[in-house]
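One chain follows as structure tokens, the form predicted alone.
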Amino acid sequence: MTDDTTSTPHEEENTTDFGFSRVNRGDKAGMVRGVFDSVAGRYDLMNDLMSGGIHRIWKRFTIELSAVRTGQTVLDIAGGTGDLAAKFSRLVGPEGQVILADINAAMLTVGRDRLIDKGATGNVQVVQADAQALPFDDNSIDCITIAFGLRNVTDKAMALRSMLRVLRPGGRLLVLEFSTPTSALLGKLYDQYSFQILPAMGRLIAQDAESYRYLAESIRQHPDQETLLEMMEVAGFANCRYHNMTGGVVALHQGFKA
């Protein structure tokens, strides 16, 4: 008598996670969509109320990390709302460039109204890609960011070879991203706080509870950091190293192109 829940290894071959569900590869990239469909409108509220507003904290140290300099390009890849792509374009000045890139159309249209608002678009463009296959010439970026966009990618051995593609040599990749707790104790509170208080948060104020829980999940199934240090170097990146930020719940890896 069989199991009907066991795997075979070509099923593996053909699912992957989404959030705590196993589900077909080639169906994932569009149950995210529909998530960040749904979420898109309040996001930047919610990541502040997540987070009490150390989110802004995590992202001023990806961008002190970065050293962009005046003139060069960078690409923010699942850039959103576009709080990195406007602070990027100040570094970068008017002859540099920043792509800010989702391959989300409602985050998208969200992130360029904002940066219109902030006057933030003569020196930014906006593209649609996927992460998976950057729509970019070889060695034609100085600086790639991507902030708590990876665990949402469905192949991320494949993203993390066509970020270090389109990077220039010498060129940094910065990965921030939820992580896993350094403690125990913090881990079990986290925990507590992401299946219960974050759904609820969603509900009441997006009114998609069902989006903030996937989310949740979703961090449980990203790689820990000393795993996604290894994907990096396995995917080609050199000196590659993470700094750990409050307490482990987020980490922010960084690799170089030699």
The other form holds:
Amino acid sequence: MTDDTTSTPHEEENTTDFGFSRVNRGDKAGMVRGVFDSVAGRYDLMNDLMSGGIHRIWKRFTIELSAVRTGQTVLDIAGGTGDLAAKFSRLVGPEGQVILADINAAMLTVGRDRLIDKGATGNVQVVQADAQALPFDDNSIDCITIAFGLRNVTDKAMALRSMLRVLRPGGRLLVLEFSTPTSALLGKLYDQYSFQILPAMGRLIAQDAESYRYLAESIRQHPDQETLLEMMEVAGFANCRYHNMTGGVVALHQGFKA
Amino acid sequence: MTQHDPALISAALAGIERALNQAIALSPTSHDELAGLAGTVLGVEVTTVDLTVYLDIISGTEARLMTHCELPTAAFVRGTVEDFASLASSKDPAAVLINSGIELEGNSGSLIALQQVISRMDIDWEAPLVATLGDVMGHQIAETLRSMFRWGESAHSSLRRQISEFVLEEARLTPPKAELEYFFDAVQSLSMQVDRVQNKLEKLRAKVEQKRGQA
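Alongside the form predicted alone that was just displayed, please also present the structure of the form predicted together with the partner chain.
Shown next: the complete complex, the earlier chain at its head.
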């Protein structure tokens, strides 16, 4: 791990953000994996506590906007504990298919077990995959969702290009991610919450303040609404737009493959 | 970008959807009727608050509410909150659809069928009480609630009758309905007589002008 205050332009190219720190690009995936290995078992409980259950509402709107229908193929990247995949499994029916993908084996194990418990089995595949190099055929997926996952990807532009490649023409990508609050007052409250309360909750419930500090820092490092919109357009997505939710704390970006 | 915060609307719809599905679950007699509407999507735009909501009847036991829907809609209705309240409570929804300010696109049949399913719903409120509190306690509480509800209904209708009698008969604040109808009939009859007299006068005037022209 290196500190960004002393980095040269050459080092900038070879490093990426990990929270507020700069790390070697090759090391980030392993470090993110470490964070999620640590929180996997209590990930859903912590999400409920940290967001007051609102993450379910954000995901509900994501499912609405996906307009997924019977028989379609849906890829849920960074699907973690499988809450979106379980809903998609019902929507696509037995003729369709849902692929739950995550780079982290611990999260996938939790997700797979949850899906079995919910009875979502016949039409769900669980795949350990890197969003930057998706192991799927070109033009094979109708809808891709990535909820609270893009900010952990080392090369976001590369991941967006990879998603565009596997989408069918007309298919859509939905990126649900923490973003930038639209009001200054909300932004200040949100900062206090993220850097004071969140790590304390992580320490109390998951006995892991550092992982939750990383989550808060990684949210601040993530591109804001307009920047991510531009990144999607540069990657080749068409008709890109976004919806701010809860005052911009979270944004849902949508783009189509032309 | 959407005007409303989608999270707020989604949260409200999630609560309503949960209550709706709970009500459907407690009304087994509605399941077959709703199953007949499975696959039907209805769109509702409430102009008062600039909000569009879609109802997707998934099966006889489940419905989904959405703010965004790309499925074809069987019917799409547009109106104010007051319009929809009168439609929901009406015994003759077809008349309300025709006479109110509600705009309808698509097939009104599915909308009327759904309104009738809702009005015929017979929700068994006792079932969750029995499931939670046991047979004896649940039944007793349900009986108490039912008798309170019956008393409330009876008291409400009695109060309405008494107020009506006081206003019409004792205080004479408004004329009785029969008197009012007689007055309207008399006004209508007078209006028709005036029209006939006016027509006769017009004819006479035309004849006089014709004779003047010949002279």
